[in-house]
Each structure stands twice: as structure tokens, then as C-alpha cells.
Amino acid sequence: MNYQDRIQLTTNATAKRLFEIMAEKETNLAVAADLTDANDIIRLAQIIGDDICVLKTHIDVVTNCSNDFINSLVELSQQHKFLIFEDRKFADIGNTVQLQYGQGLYHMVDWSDIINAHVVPGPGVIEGLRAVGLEKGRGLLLIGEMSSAGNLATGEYTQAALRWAEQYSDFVIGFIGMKRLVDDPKFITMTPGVNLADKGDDLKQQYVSPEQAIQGGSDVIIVGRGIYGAIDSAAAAKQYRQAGWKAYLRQS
């Protein structure tokens, strides 16, 4: 099914918005802004905003994070029509993640459209996040698989993620996975570790191409260093956008 037709299959406001953005902008590109300076992230968002559907952040590595930075990022997301995905990877008991998500230094629920979580703690991690995020229309991705060599997100771990996604499908919008993990088209699969040139790094990251990711059933390709580390990030974003969209058209 194409992105437009899948809008009506979910009740989650963030999932609907993401499908709408992908269909309208003709992009399935997410960029991982794994940068430590807030100004660098803002500059990156300014030059690639028109080519992406999602900007992925790691807020706890930004050394000069401030309310002004968050406000600027939200304004850019509205101006360029992309969603913000805070890659927090929550992995604690329900009460703790509820506080981490809604309180603390970052108040992530107030500005991040999408978050993600490991299922190691059990369904309580979903329930804790859901208690904060559902009323604001936010969406949760469960980590079904990872792109690093030797990771343990396999087997029963992955199967548990699939079961709980269905159980909490008003809040869980899909998965982080290297391939489509479930046939239900209301769930969105985002694939990390996408790179056109490299095959991996010294810290056991493993890369796949945009075409490999989409052929495996992914909906959104997540590109990091291939764009923010490029000499011309704007040109790189356009290249990945085109590669991802062409692969999608061939599959649909």
C-alpha cells in the first residue's frame, strides 16, 4: 500500500501526520543529526529540511542545549514540514520512563513527535510513556532490531516487541528494524544505518543502502554520517531522498 492509503489505518495523530508528510513531500528520508552543537543542528535542519520527513535527535549529547534551541527546531519542523524524533531509547520501568519523558531537563514530550524504546523492561515501559504521550498525540517506535553487529535485539525480544505493538497500537506507531517485521500496514518501519558508500565503522555499525532497506520492507530510511558528514550536506540529502523515493516507487 502507498503512504497515502495507509493514513486511515491508524488512529495515532503522529503516524497520520508522518504518512501525510511522506506522500505530500515525496520523501521517506530521515536524517540522524548526531551532532553535539545546537547551532550545527539548526544549520543542518535549515539546509535539508525540505528533503526530509523526520529529523532524529540525541538531545542528551547536545552540549549547549537550551529552550531557544528547542524552540528554533520546532519552528523549523513546522516551516519545512518534518517531524522530530528524539532517539532516547527508553529502557527502564514505567514510572521512571514516565518521568524521563515528561519531566527532567528536556521535557521531551513537549517537542518530540516521536520517541523510541527497548522492550527489555516489559510492557510497563510502553505504559509509562503512553501515560504521558498519548494525550498529546505523540508516537512511539519499539526497537525491534538494531544495526550494530552482535546486538541482542533478535528472537524472542523481537517477537515481544511485535506483540506489544499490537496491544498498544494507539500509541505504538511502528518499529526500528532492519526490515519489515510485521505485515500490518498501520505500523511504520524505520531502518537505521543507511549509507550509499560505507559498509560499516570501527564501532561495529553496519550499513545498508537505501534500496536494500526499502526492498526489505522499510518505510523510512535513517541516514546519519552520509549526510551530516558530507562536504555538501544539502546535495547529499537530495541524493538520498531521490534514492529512497525511487526505491519506494519500485516497490509500490
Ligand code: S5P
Contents of the next structure:
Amino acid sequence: MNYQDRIQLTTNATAKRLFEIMAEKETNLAVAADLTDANDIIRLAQIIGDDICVLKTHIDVVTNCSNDFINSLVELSQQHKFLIFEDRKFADIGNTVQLQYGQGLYHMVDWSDIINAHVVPGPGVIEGLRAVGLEKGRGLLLIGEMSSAGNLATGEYTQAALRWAEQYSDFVIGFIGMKRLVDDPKFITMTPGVNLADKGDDLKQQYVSPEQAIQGGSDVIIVGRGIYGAIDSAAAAKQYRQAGWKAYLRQS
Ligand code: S5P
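Could you give the coordinates for the form predicted in complex with the named molecule, as opposed to the form predicted alone above?
Let's see the whole complex now, leading with the same chain.
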């Protein structure tokens, strides 16, 4: 099914918006903006904003994070039509994650459209995040698989993520996975570990190409160093965008 037709299948406002953006802008590219200077992230968002559907942050690596930075990022997301995904990978009991999500230095629920979580703690992690995020129309991705060598997100862990996604499908919008994990088209699969030039890094990251990810049934490719680490990030974003979209058109 194409992204447009999948809008009506989900009740979650963020999932609907994501499908809309992907169909309208013709992009399934998410950029992992793993830069430590807020100004660099803003500059990157300005130059690649029109090429992406999602900008993924790790807010706790930004050394000069401020409310002004967050506000600028949100403004850019509205101007260029992309969603913000804070890759916090929550992994604690429900009561703790609801505080981490809604309070503290970062109060992510106020600015991040999408967050993600490990399923190690059991369904309480989803319930805690849902208690804060659902009323704001936010969406949660469960980590079904990981890209790093030797990871333990396999077998029963992955199966539990699939079961709980269905059980909490008003808030769970899909998965981090190396391939599509369920047939149900209301769920969105995002695949990290995508790079055209490298096969991996020296800390156990493993890469596939955009084509491999989309051919495996993924919906969104997540590219970090391949874009922000390129000499010309704007050109690299266009190259990944094109590769991801071409692969999607071949699938649909
Ligand atoms: O299994 C995973 C899950 C994630 S979200 N493997 C990953 O690499 N990621 C994230 O994707 C990681 O935290 C980083 O932000 C991005 C990959 O970055 P790259 O520079 O290796 O493309």
C-alpha cells in the first residue's frame, strides 16, 4: 500500500501526519542529526529540511541546548514540514519514563512528535509514555530490532514488541527494525544503519543501503553520518532521498 492510502488506517495523529508528509513531499528520508552544537543542528535542518520527513535528535548530546534552540527546531519543522523524533530509547518502569518524557531538562513531550522505547521493562514502559504523550497526539516507535552487531533485540524480544504494538496501537505507531516486522500497514518501520559508502564503523554499527532497507519492507531510512558527515550535506541528503524514494516506487 502507498503512504497516502495508509493515512486512514491509523488513528494516531502523528502517524497520519507522517504518512501525509511522506506522500506530499515524496521523501522517506529521516536524518539523524547527531551533532553536539545546537547551531550546527539548526544549520543542517535549514539546508536539508525540504528533503526529509523526519529529523531525529539525541538531545542529550547537545552541549548548548536551550529553549531557543528547541523553539527554532520546532519552527523549522513547521516551515519545512518534517516531524521531530527524539531518539531517547526509554527503558525504565512506567512511572520513571513518564517523568523522563514530560519533565526534567528536556520535557520532550512538548516538542518531539515521535519518541522510541525498548520493550525490556514490559508494557509498563508503553503505558507510562502513553499517559503523557497520547493526549498531545504524539507517537511511539518500539525497538523491534537494532542495527549493531551482537544486539539482543531478537526472538522473543521482537515478538513482544509486535504484540504490544497491537495492544497499544493508538499510541504505538510502529517500529525501529532492520526490515518490516509485521504485515499490518498501519505500522511504520524506520530503519537505522543506512549508508551508501560504508559497511560499518569501528563501534559495531552495521550498514545497509537505502535499497536494501526499503526492499526489506521498511518505510523510512534513517541516515546519520552519511549525511551530516558528508562534505556537502545538502547534496548527500538529495542522493539518499532519491535512492529511498526510487526504492519505494519500485516496491509499490
Ligand atoms: O539500532 C539502532 C537504532 C537506532 S535509533 N541503530 C542506530 O544506529 N540507531 C540510531 O541511528 C543511532 O542512535 C544514530 O542516531 C543513527 C545512526 O547513525 P549513523 O551515523 O550510523 O547513520
